[in-house]
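Next up: just one chain, as structure tokens, the form predicted on its own.
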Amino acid sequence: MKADLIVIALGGNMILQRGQKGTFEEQMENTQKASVVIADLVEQGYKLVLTSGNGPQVGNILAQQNYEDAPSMPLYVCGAMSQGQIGYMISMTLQNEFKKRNKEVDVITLSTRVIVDKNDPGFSNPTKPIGRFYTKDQADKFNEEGKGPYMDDAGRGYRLFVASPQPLEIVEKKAIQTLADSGMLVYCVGGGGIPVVKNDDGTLEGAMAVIDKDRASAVLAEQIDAGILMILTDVPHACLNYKKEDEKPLGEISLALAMQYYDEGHFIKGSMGPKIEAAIRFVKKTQGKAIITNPENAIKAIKGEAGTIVVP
């Protein structure tokens, strides 16, 4: 395990925030803010591998497929498109940020496939929300037209839900590890990776799904021997009794306690749940450390002074 190697999972909503139209300029501005934090961590001496969500981006790409004279692309190809889009924005903003600091760091975007089981029960039970938010009336209309399922997303509005199978293996893991070991900053496993299934003859085939980026990031961190998994989101820490009168923020907690709280149902399935699940998986498999916090507290969290930190 490499103590100086961190896998950082950026939430897709950090790049395109709720309420924004999703213009390129908005997304670049958001990515620029994230790049400052990432550059700060590099200057602390860490090697970084970045991943990100793509729920807003892939949903918009899907919506752009509805042109009569242009053939539409399947969901997994839209996922690949989003990797290139987000990777471009990350590469540009980070390289420019390093230039301001007179620091030479190569930023590489790697299109990444993730193997899932073709018999995964997730294919028959869509749980992953993607795309823009809609009202209940709009969602009902889409569902009646057979475009769904559109369902409530943690009380924030209605979104399209798609299959989210469990990630098993990062196809490009050796290349990612080699690039990171050489000192390059790698963006990979965008949107949880392009889901692929393995056929009986060993060939790979695209799968109609979107993999949860937190779960995929945990698998990636494990398979490249990272010492830390950091999940950056829009809240400073996970909480018990979230948004209730007795809400309690969680600081450093043991793996056993994290598992207990998760089993007790303290974390919303479509929101904090996958992040805690990913933290548990990574720490359990590697005896490393998992951090959940927002960008503003990333440096403090590395020092143990902020965020929710799951330790062995």
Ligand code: ADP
Given for the second form:
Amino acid sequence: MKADLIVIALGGNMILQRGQKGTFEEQMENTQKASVVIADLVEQGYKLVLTSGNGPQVGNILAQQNYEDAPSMPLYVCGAMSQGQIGYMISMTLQNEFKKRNKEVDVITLSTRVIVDKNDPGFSNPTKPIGRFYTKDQADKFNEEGKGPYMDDAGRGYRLFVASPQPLEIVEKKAIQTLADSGMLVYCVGGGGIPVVKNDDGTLEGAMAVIDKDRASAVLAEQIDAGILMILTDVPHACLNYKKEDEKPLGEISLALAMQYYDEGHFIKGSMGPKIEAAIRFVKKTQGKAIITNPENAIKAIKGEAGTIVVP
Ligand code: ADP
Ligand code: MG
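Now show me the form predicted together with ligand ADP; what you just gave was the form predicted on its own.
Every chain and every other molecule in the complex is listed next, the one we just looked at coming first.
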């Protein structure tokens, strides 16, 4: 294990905040703020590999697809486009931040594929609605064209439903490891990675799915031998009894305790749940440590003075 190698998963709101429209300027401004924190961590002497969510970005790219004369790209290619977009924003803001600090660091964006099991139960029952809403007529048309399944989302309109299978393997892991070892800062596994399945003859094929970015980041950290998985989000800690009167922020906790609290249902499924799941998986497999906190507390958390830290 490489104690000085950290995989940092950036939360969606570090690139686009809730309630913002999603203009390029807004996204660059947020990414600029994230870059300051990332540069601070590099100055502490750590080697970093960055990942991020891509929900709003891929949703918008998907919505931009349905124009008659310009052939639509499949969801997984939209995912690849979003990786390029976010990677561009991170490279620009981060490299400029380093320039201000008179530091030379190469920032590399890597389009990344992640292998999932073609028999993952999610594929026969897609449950994750993504992108924008359409009318029933539009949905029927997309379904006829084989672009679906577009289905009713809780009476709010029709959306594309996709599977969210478990990530198994990062295809580009050797390249990521080599780049990180040589001191370059890599942005990869954007949006949980581009989901691909392995055919019987060993070839790969894009899959209609969205992989959870926290889970994929845990697999990445494990497969490149990182010592720390750090998940940056918009809360300083994971809490017990979240939003209740007896809410209790968690500091350093053992793997066993994290598993117990997870089983007791303290962490909401679509948000904190996958982060604790990722932390548990990483610590269990590697004996490294996993940190969940917000950008403001990132440096302190590395020193063990803030955030929720899961240790073996
Ligand atoms: P990200 O974009 O970083 O993945 P999410 O919204 O998916 O952000 O997850 C972070 C959110 O998890 C917090 O804003 C908080 O509302 C929610 N959350 C759910 N359960 C908990 C908990 N037990 N402790 C702290 N936050 C929680
Ligand atoms: Mg999330």
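Numbering follows the first chain given and starts at 1. By rigid core we mean the largest C-alpha set that fits within 1.5 Å across both forms. None of these values were measured; they are calculated from a predicted model.
The residue from Lys141, Met184, Gln95, Gly122 that marks the hinge of the rigid-body rotation between the two forms is Gly122, the others lying more than 12 positions from any hinge. Note on conformational change between the two forms: two rigid parts, with the smaller rotated by 46° relative to the larger (from C-alpha fits).
Core-based alignment between the two forms gives a C-alpha movement of 13.5 Å at Ala154. The two forms line up on their rigid core, and Ile130 then has its Cα shifted by 4.2 Å between the two forms.
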